[in-house]
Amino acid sequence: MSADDLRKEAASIAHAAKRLIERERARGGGELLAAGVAKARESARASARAKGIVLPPAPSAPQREPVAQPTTLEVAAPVVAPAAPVAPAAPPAAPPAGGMPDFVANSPAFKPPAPQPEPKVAPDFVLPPFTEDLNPSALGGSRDAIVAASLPVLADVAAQANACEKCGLCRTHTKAVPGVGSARSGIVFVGEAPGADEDLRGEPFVGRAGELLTKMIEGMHQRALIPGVKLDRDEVYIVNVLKCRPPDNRNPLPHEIEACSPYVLRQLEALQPRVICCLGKFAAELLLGMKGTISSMRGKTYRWKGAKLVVTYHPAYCLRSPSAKRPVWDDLQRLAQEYLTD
């Protein structure tokens, strides 16, 4: 083997050893391998000298600064970069008005509600300004002329109601139920529609609900709520919004009320009542021109032309809910008080 070949072989061995040392050093075994390579290199040089071949000196390995290892009592402190200045924390937002609890008001996701305008309270229902005088009472017999003038009008309305074909109820009823009573007292009770008993007899409020209404009127007379005025079914007037019975006693339909309402309005104009008592919501909604529940409409005094008007529960409702009888009696007392005052 020539000297050039030995030099190439030695250079190749040195290059391979250097790469191996670098890999093993990264793995932690570099020092051990470096010693083995140095021993092999020295052996190769000895063999070359025995053959009279001079090899170039081996490159010296770079020297590294020794790293001081901490003892068991000395732990190296980690190097920490200087911290950036921290802005002082903002004070917590005050809880919104209204007693919001702290854990909600202080929550990061909490957003105080935007201020809302004060709610507008709807005033009580007020009828347009009333200019007509109140219809006269029966005290002193001043309603004689009204009674006489009402009779032909009431008879004409009854004849028209019996012959009416404005809606389909004329094909399902037995008899029309125009109304009963007199304009003498100046008190009119307005219900909603005839029932089965009324349909058979052609007279309003003659069933169980009618019996209760009769007792209500008699109770007003017995307690002398309107002194000097006789109160019974013959002296007051009783009428319904509808003149014919709806099938199965269902509620009146809007088109039925529209077709039949001219009859009851004409009756009221002829009767010139001093007070009107609406029994149930259908009568109240028709005469007041407003929608609502009985509980929201009762307890007030309204005006309808020359009459005062109060609203109360239908006697049929009192039969289903006996507790309603007490507020009905309160409403009848209100009716009597309004009758006695102008």
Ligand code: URA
Given for the second form:
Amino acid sequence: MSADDLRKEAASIAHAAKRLIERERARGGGELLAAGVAKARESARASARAKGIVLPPAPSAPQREPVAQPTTLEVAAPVVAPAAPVAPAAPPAAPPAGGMPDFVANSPAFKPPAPQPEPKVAPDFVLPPFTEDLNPSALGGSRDAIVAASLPVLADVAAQANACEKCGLCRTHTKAVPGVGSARSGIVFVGEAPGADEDLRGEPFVGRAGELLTKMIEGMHQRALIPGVKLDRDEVYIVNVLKCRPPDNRNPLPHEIEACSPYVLRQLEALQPRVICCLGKFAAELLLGMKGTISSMRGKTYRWKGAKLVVTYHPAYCLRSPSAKRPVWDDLQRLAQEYLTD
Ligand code: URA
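I've shown you the form predicted alone. Could you give me the structure of the form predicted together with the ligand?
After this comes the whole thing, all chains and molecules, with the earlier chain placed first.
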């Protein structure tokens, strides 16, 4: 084998090993694997040296990012078996301007909800390989093409949702609620299902929980969590797992989620978000393909296709338990940090 072939082979092994370590690290086994690969690499270099061939310096092994950066990347598998648990990530950095935004300012100290039985995880679940690059941010204006391409798809999904009779909720709803906003910022908030106000207006998050979500988005803007990217309801996209209101605001039923989820998945594919914020359990479970409580799923960063994904409490929960607003603010800071880093 020529020195050139040897170099190419070494580069290809290094690349494959790096991807493997990244995936293993997300599942908690990265350190062991990295040590094994480093050992193998050193022995390959020694054998090349013995043949008088000098290999280029080895690429530095993927490191855990600095503690201030939320790091854990989890490959999310939409609508499949539960994902493996991931290591807790470091808390996000403090907001640039200091202090809390209005929506959290007077919240009492947060007490995590009482622990609940751990959900069952399918033993044979295998994380799919993470292959997609992170979608572009709005910094630099590189999302114009995504915005343009998303419009006909979003219009088509809205037309289909408005005419949909698949799960039967159309028999009790007033209006379907397809979604609102734009792909421009690259940020999508995914909620649960329309409530009474949304059902009347055909727009998501316009009731009390919606007012709080709007304040959360404005809080992110006021604190310049993503400097240079405008954050308001028109610039982000806001959408729900279900397009129609369940009677009496009951939880979505499995067959309703199954019938309706293709709409939100198609919207997400068209929006190509850089970051997704799951508001509550139903959005998180759908996009992560796992069962869990919000307290077990939040505080980590996952992947959904080309987007990073974080989970937080639903604004309606914050209205019932105002102390949850602080962890929500932490989660929004994590979202912003992930937006700003590749
Ligand atoms: N709750 C949701 O999950 N979605 C809405 O649109 C309103 C309240």
